[in-house]
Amino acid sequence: MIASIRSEWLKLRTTAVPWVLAVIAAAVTGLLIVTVFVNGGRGPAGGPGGGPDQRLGTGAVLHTTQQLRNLAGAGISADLFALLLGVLCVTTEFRHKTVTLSLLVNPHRPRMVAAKIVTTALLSIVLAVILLAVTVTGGGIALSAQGGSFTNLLHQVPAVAPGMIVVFALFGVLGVGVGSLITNQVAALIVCLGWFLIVEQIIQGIWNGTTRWLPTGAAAAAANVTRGRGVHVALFNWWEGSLLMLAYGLAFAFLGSAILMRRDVT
C-alpha cells in the first residue's frame, strides 16, 4: 500500500495539474477576499454576517466574530478545486491510457483506488493550507489597511482551519469517487461543475431548507463559515457537517471503486 501511495504521489507531483489548480485556487481566493470586504464580511456569496452599514463603502471595518471568521475561511469557496483534483487524478489515467500500465504494476484495483484517495486527500490538505496562508496574509493586510485588527483575524483561524482542512480532504475523496464512477474526463468535469455551479443553486432556490444537506452547505458548516445567498440559512454544527461530508465522500468512493473493479479498462 505504501508503494502504491508513493507511486500516486510521484504521478501528481511530476504533472502540471496540481500546480495549475493551486495557482488558480490562490487567485480565486484573492478575489473572494475582496468579495468578503465588499459584502461587509458576509461571505463570498453574500450570506449573513453583516448589515449594509458594515460595507467598506461606508468606511466601516470587519470586526464581529462571524465577519472575521468568514474572512479567514474565504478559501472554503475554492474547495471545488480539491474536487477537480480528485476527478483528474483518476480520469487522467483513462484519458492518456496509462491506467492499463498502472493496473499491470498494481493489479489490485481497490488498492489502487485507495492509494489515489489517500494521495488526493493529502494533496488537498496541502492546498487548503496554502489557501489559508493566502487568506490570512492577503486578508490581514487588507484588514489592517482599513484600520481593523490583524490579531483578531488570527484568533479566528483555529476555528476555521480544522474544518477547512477536513472539507478539502473530503472533497478530494469525493472527486476520486466521482472519477472512478465516471471515467470519461470531460463527462466527469461537466457533471461536477454542473452540479455545484448550477444544479445546487436551483435546488437551493426551490427548496431553501435543503441547503444544509447539500455538499456546499455541509462544507460551510464543517468550516464554521457562512455561505448563503443573501438570506439566513441554518446550517448544521461543524461536526455534523463534517460527518455529512465524510458520508458523501465515502459513498461515492465506495461506489466508484466497486464499479471500477468490474470495468474493462482495455
Given for the second form:
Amino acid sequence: MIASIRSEWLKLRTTAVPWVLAVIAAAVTGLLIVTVFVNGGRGPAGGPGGGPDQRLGTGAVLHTTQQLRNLAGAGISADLFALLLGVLCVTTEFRHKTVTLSLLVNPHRPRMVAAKIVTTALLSIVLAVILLAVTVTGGGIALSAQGGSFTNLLHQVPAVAPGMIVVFALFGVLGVGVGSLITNQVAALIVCLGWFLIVEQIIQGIWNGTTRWLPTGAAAAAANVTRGRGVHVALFNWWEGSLLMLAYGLAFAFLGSAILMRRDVT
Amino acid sequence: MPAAIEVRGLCKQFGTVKAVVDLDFEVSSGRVTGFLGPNGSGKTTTLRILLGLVSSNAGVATFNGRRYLDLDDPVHHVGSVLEATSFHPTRRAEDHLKTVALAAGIPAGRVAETLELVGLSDVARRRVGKFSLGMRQRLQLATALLGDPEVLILDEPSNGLDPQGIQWLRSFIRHQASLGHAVLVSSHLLAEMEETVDDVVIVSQGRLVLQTTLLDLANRSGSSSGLRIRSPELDRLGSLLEGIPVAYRQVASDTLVIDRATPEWFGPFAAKNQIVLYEVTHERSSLEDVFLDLTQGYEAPVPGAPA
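Other form of same protein, the form predicted in complex with its partner chain, not the form predicted alone:
Everything in the complex follows now, all chains and molecules, and the chain you saw is the first one.
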C-alpha cells in the first residue's frame, strides 16, 4: 500500500494538478485575509465581533478571540480545493488513459481507489497546513503592521487547525469517491461545483432542516466553525459531522469501485 | 506444463456486436507469435481481456495457467504495450517509468536501464507530450520491460515507427524470443511480421481462422505460385500445353500464365520445343495474399467460388 501511495503521489506531482490547486487555494486565502482586515474582523466566515470602529484605517485592530480565529482559519473557505484534488486524482487518469497502465500494474481496482483515497487525504492535510501557514504569516504581518498582536493570533491556531485538517482530509476522500463514480473529468467537475455552489443552496432554501445532513453542513460541523452561508441552523457536533462526511466519501468510493469493477477499460 | 499464453473459448460481446467469438489459441515460450487480422477483427479486445482490462462473457485467457488478475506482481510476469496514448503529456519520460517502478517495487536503477535499452536515455528528462509517435512506442516498450517479464504482449507496436524503427523493433522482438520469452505481437499487416514471427494466429471477425507456423503459411503461398510468360508464339505454346495436364490462361495478347508451374520445369520444356520467349516471371503469391485470402474469404464467403 505504501508503494502504491508513493506512486500515486509521484503521478500527481508530475502533473500541474496539485501545484495549480495549491497556488489558487493560497491566493484565495490571501484575498480572504485582506477582506478580514477590510471588514474589520467580520471576515470571510461572517463571524460575530466586527464593528464599525474596527474598520481598516480607523486605527482599531483585530483583537477578539473570534476575530483572530476567523483570521487564522480563513483557509477553511478553500476546502473545495481538497475536493477538486480528489476528483482530479482519479479523473486525470481516465482523461489521459493512464488508468490503463495503472490497472496493468495494479489490476485490483478497489485497491487502486483505496490508494488514491489515502494519498489524497494526506495531500489535503498538507494543503490545510499550507493554508494555515499562509493565514498565519500573511495575517500576522498585516496584524503586526497595524499594531496588533501576532502572538495572540498564533494562540488561536490550535483552535482552528484540527477542524481544518479534518475537513480537508474528508473533502479529499469525498473527491476521490465522486471521481471514481464519475470518471469523466469535465462531468465530475461540473457535478461537484454545481452541487456545492448551487444545488445545496436550493435544497437548503426549500427544506430548512436539511443543512446538517448535507456535505457542506457536515463539513461545517466537522470544522466546528460557522461557515456563514446565511443559514443558521443546528449542526451536528464535530465528530458526528466528520463521520457523516466520511460516510459520504466512502459511499461514493465504494459505489465507484463497484462500477469500476464492471467497467471495461478500452 | 501450461502454455505461456492460453486462450480457450473466449467470447466477448459489446452490446449487439460480437467482438470475440469462441476464440482458441496458444502462445509458446521462446517463440514470437503474430496475432494477425484486419482492423476490427477483435485483436485489441482479446489482448485487453488477457490483461484483465476488459471482462469476457465466456472462456478463459491465462498466462502459464493463471489469469492476469491472479498473478502476484503482474508486471514482473507480463509486459504489455497497448496504445500510444496512455501517457500524461506533461510527465517526463523518466517519471512515467518511475510511477510504475514505485508501485511494482522495481529498483530505481532499472528505469535508467530500460531507457538505455530502448534508446531513450538522452530524452529521459523530456516531457512525453513533446515525444514523437515513435518515441512514445519506445517508451511503451521500456515500460513493458521494467519488470523483466517472461511474456510480452505488443498491440500494433510498429504503428508510427519509421523504417529504422521497425528494423529496430524486429531485432528487439527476436532478441526477446531468444531469451526464452513468449512474445505475442498483433498487427493488421502480415508483411510487416514476416521476418519477425515464428507462429501466426489469424483472426477475422472475432473468430480464429488459422493457427499455424509461419513455415506452413509460406508453403501454402508457394503452392499457389505460377509462371507468367511473354512470347510472340502464344498460339503454338498454347497447343503444346493442351497436350499436358497443366492449367493456363491467356492474360494479354502476348502473355499467358501457367498455374503451379516452376521455371525448372518450363525452361527445358521451352528449349525442347524451340519457343521464342521474351520474358518468364515466376509469380509467387506473397504471404500477404494468402493472409488476405484467408481473412477476406472468411469475411465474405462467396457462394460457389472455388476454394
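Positions refer to the first chain, counted from 1. Think of the rigid core as the biggest set of C-alphas that the two forms share within 1.5 Å after superposition. Fair warning: this is a prediction, and the values are worked out from it, not measured in the lab.
Relative to the superposed rigid core, Ser144 undergoes a CA displacement of at least 2 Å between the two forms.
Positional change of Leu68 between the two forms reaches 2 Å or more at the C-alpha, relative to the superposed core.
Shown is the Cα shift of Thr135 between the two forms after rigid core superposition, which amounts to 2.4 Å.
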